[in-house]
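Just one chain is shown here, as C-alpha cells, and it is the form predicted alone.
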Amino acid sequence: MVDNTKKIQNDTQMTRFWQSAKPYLLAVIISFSVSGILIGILGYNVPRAFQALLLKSFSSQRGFIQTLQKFIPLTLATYAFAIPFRIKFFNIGGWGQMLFGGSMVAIVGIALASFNLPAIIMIPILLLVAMAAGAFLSLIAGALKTYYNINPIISTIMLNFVAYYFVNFVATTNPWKASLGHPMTLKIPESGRLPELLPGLHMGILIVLLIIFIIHFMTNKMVLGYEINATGINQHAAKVYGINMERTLMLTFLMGGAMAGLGGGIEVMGVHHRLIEGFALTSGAQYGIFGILTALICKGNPLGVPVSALFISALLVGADAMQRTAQVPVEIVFVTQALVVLLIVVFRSTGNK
C-alpha cells in the first residue's frame, strides 16, 4: 500500500513536471524550427549556423567565459522588470536605471580619485551608488503611479530618455569627458574597479550570485516578499487583508531599478572601467530589452531568472559566434528569441483553458 501511494506521488510530480516543462520544451523546438528554415532560405550552412549558436557559449573557456559576462548584466535587467512584474505592473525602464548607475559611477568614482581609498572602501560606495542611481530613476515612476495614478509604462519609458541624455551629458562635459573621439569618460581609479576571478571574468559574478539568494530568500521567507505575491495574486483581496498596495508598489520598483542601476554599476567598474555612450548593449540591442524577454520567458519567476538569463546569454554569445564563422545574420537569433516568447505565452494560455 505505501508502494503504491509514493508510486502515485512520483507519477503526479512527474505529470506535474512535464505540464510545466511542455510549454517551453515546444516553443524552443518550434522556434529552432522556423529559425532553421530561415536559415537555409537564405541560402546559409544551417548545420554550421547551429553548431556556432547552440555549442560555441560552453564549447570552450572563452565561450563559456562571454556567456557569464553577458549573463551578469542580463539577470540584473531582468530581475529590474521581474520584481515589478509580481505585482503586475511594467517596468520597461531597466536600461535608462542601468545606464543612470553606471554615469553616477563614473561621476562618484572619478571624483574620489584625489582621495585614495582602499579598493575594500571604494567599490561598496561605488556599488551602493549604482544601485541607488537606479532605485531613484524607478521611485520616480513608482510614485508618478502611486500618487498620480500615471501608467509606469510610459514613465518608465521616458525616463529612459532623460538616463540616455543624462549618459551623453556626462561623456561630453568636463571635468568627467576623456580627450577622446567617442562620448567616454576619464577612467575610474583603480581601487573602484571589480577585480577579475579569471582572465576576462570579473567578480560581479560572485555580487550576482549573492543577489539570486538574497531575492529568494526574501521572496520565500520575508514578510514583504509575502505581501508581493498575495499583492500579484489579488490586488483588491490583498487590500482588504491590510496589505498596503502603495507602499509595495514602491518597494517594488525600488528593488528593480536597484538591481538595473547595479547592472550598469557593474559594467562600468568590472568591464569598461570608465562611462561610454552605449555601454549598456549587447548583440546592438539593449539590457534592458533581453531583460523583459528573459523575464517573460520565466513569467517573473526569481528562481527561474537566472536561469532564463543564462539561456539567453548563451544564444547571445552563439548569435555571435553564428555570425562570424557562417555569416548568419544576428538579428536571426532575436527573431528565434521573439518566437520562444511569444509561444511561451499562448500555450500557457491554452493550457490554463
The other form holds:
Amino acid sequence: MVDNTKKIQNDTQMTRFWQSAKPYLLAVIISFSVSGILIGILGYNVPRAFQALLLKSFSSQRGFIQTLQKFIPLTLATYAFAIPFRIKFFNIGGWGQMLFGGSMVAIVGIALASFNLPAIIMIPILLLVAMAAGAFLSLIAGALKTYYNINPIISTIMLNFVAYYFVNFVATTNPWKASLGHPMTLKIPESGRLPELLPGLHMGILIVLLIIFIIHFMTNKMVLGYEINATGINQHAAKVYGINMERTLMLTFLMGGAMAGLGGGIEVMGVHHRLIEGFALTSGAQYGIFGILTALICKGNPLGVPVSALFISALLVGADAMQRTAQVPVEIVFVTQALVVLLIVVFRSTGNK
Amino acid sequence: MDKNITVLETKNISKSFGKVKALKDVNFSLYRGEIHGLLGENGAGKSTLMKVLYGLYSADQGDIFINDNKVNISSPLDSIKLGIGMIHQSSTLVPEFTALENVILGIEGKKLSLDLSGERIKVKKLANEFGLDFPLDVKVKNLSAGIKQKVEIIRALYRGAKILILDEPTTSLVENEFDQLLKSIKALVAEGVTVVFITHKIREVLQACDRASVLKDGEMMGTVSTTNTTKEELVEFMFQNKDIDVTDSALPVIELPEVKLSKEPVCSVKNISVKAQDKDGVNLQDISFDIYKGEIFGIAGISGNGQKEIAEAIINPRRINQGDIFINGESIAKLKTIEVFEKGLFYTPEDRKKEAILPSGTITENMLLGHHREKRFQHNGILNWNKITKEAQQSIREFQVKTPDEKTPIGDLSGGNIQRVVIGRALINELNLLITHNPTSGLDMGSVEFVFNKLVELKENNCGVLYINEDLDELMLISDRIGVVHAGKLVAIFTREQYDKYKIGSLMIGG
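Can I have the other form now, the form predicted together with its partner chain, not the form predicted alone?
Let's see the whole complex now, leading with the same chain.
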C-alpha cells in the first residue's frame, strides 16, 4: 500500500515533469524542423549545417570557450529583464544599462589610472561602478513608474537611446578619447582588466557564477525574494498583507539594471579593455536586447536564466560555425530563435487545454 | 400553477469537471406557472444544473425536454430561443448604459441610428404588466440592487422568456427588497411564467415557493410541495442528517458563550475619514466605533458601501486622512501594515482568490504571507523555511485542511480548504483583533461551522473580532453588536436586543 502511494506520487511527478517540459521540447523540435526545411529550400547541405549548429559548442574546447564568452554578458542581460519581469514589469532597457555600465567603467578606469591601485582594489571598484551605472539608469525608469505612473516599457526604451549616444560621446571626447584611429577611449589601466583563466576566457565567468548563486539564494532564502515572488504571483494579496509594491518595484529595477550594467562593465574590463564607438553592436553588448528573448524562454524564472542563456549562447556559436562550414547565413539561426520563443509562449499558454 | 403541464424536464443529467462529479443523473421537472425552489448547500450543484439548462455548460449525458420535446441546448442563444432566461447572482448589466439600453442590448437591430421610441413603449408596457416599474433613462450604475434585478428580469422577459431562472437572487437584497421581489415573481407566475428560485436558505423556499427540489453533492434528493413540508424535513433533506442543527437560513446553530466584555476597548476607531483609493471605492466619512475584548462586532451593509475601506483603513492606517485608530489605547495611525500586524491584528479579506492568497504558491508560502517579517521566521533578511514549514504543517493539522502536503499549491485546494488556510494563517499568533470579511461565503456547511467555532474560540480568548458580512442572517446569529454602513458612513449601531431585520435592512439601503 505504501509502495503503491509512493509509486503514484512518482508517477504524478513524472507526468508533472513531462507536462512542464513538453512545450519546450515541442517548440525546439518544431522550430529546428522548420529551419531545417528552410536551409534545404535555400539549397544548403542540411546535415552539415545542423552538425555545425548543434555540435560546435560542445565538441571542441574552442567552441565551448566561445559559448562561455557569450554566456557571460547574455546571462547578465537576461537577469536585467527577468528580475523586474518577476513582478510583471518590463525592463526593455537592459541594452542601454549595459552600455552605460561599460561607459562608466571606462571613465572611472581612466580617471583612476594615475593612482596605481592594485587589481584587488581596482577590479571591485570598477565592478561596483558598472552595477551602480546600470542601476542608476533603470532606477530612473522605476522612479518614473512609482511617482508619475509612466510605463517602464516606454521609459526604458527611451533611455536606451540616451545610453547609445553617451557611448559615442565618451569615445570621441577629451579627456577619454584615444588620440588616433577608430573613435574609442584610452585603455583602462592593467590593474582594472579582468585576468584570463584560460586563453580567451576571462574571470568574468566566475563573477557570473557567483551572481547566479546570489540570485538563486536571494530568490529562495531571503525575505526580499519572497516579497518579489509574492508580488509577482498576486500583487493585490501582497499589498493587503503588507508588501510595499513601490519598494519592490524599485528594488527589482535596481537589481535588473545592476546586472545589465555589470554585464557591460565586464565586457569592457575583460574583452576590449576600453570603450569603442561600436560597443553597442559588438562584444557582448548587443546581447542587451537578446536578454529579453532569453528571459522569455524561461518565463523569467531565476533558475532557468542560466539554462536558457547557455542554450542561446550555444546556438549563437553554432550559427557562426554553420556559416563558416556550410555557408548558411547566420540569420537562419535568428529565425530559429524567434520561432523557439514564439512557440514556447504559444505552447505554454495552450498547454493546460 | 398548472400541475398537469410540465414545461421543462431533465432526464439523467450528469456533468463532471475533471474528477469531480458535479451532477449525477439528475431528474428535475418544472410545472407551468410554478415557483420552484432549488435548494442545496454551496457546491451541491444548483448553479451547475441551471447553467446546463441555460447552455453555459453542456451536460456529459442526459436529455432536456421542453414541452415534451427533446431539445439540444449548446449555448445561451439556444436556451433564449427556447424561452429560458437566467438572472445571474451578480449583475450582468452594463453600468454605463441606461436601463432601457440594457434591456435592448444585443437585439437593437442593425440600423445605423439607434431609435428607441418603439422599444421604449414595448418595454414600458411589459414592465407595467408585471408590476416591475423602473426608471428607463437612468444609468444602471446609479440604480440599487433591487432595481437592477428588475431590469434584468424585464430584459429576460423582453427576449421572450417563459422560464426564468433566478440564481441566488436574494444575495444582495435586504428584507424589504426581498418582499418586493416576491411580489414581482407572483405577478409573473400569474401570467404563466415559470420561475426557478435558487437558494440555500430554507426560510426563503418556504416563503416563496410552491415546490422545492433539493440537491446534495450533485444528486437530486427529491422534490416536495412546500405546503405540506416543514423546515425540519427540508433540513433533513438538505443535509441527510437528523442531528444537525441549522437555522432556517441554513446556518449552523452555535452556542455563543457569555463573555464579560472589558471596559476598555481593544480597538477604538475615532472619527476616521479616508479618501477612496480607486474610482470604484467609497470615501469613508467620520466613522467611529469601539470593539471590546471578547466581542464580535458585525458590520452590515450592501456590498461596496465602505466595508472594505474600513478594514483596509485599520490594517493600513497611513491612508487615513482624518481621525485616529487606537489598539489597546495606543495610536496606530503612523504604522505600516506589517507593524499593525505586530500589534496583534490580522485580516482575512473578502475576495479570497484575488486578495487573500498566492494561488500558485505552496501552502507554506501562503502561510508566511503577512508574517514574513516576523523575527521568528527570519533573521537578517534570511528566511527560516524549516520553522515556517513546521508552522504550516501544524496549521494543516489543526485546521483540518484537506491536502496531500504543505507543498501543494494553494490554488489546487477547494474554497473551504483555502479559507481554512487563510484563517489558519491569521491565527498562528495570539491576536487582539481579527478583521474578517465574508469568511463563510461559498463554503459548505462543515466549513461554515468550522469558521463559526473558530470565531467563538477567539471570543473566549478575549480577542475582538470585526466581522464584516453582507448576509444579515449570519451577522445577527453571531455578532454581539451590528454597525450598519451606507455610502461610507456608519449610520447606526444595534445591540443584540435591538436586532430587527427590516430596520437594519432599510438603513442598509439608505432608508
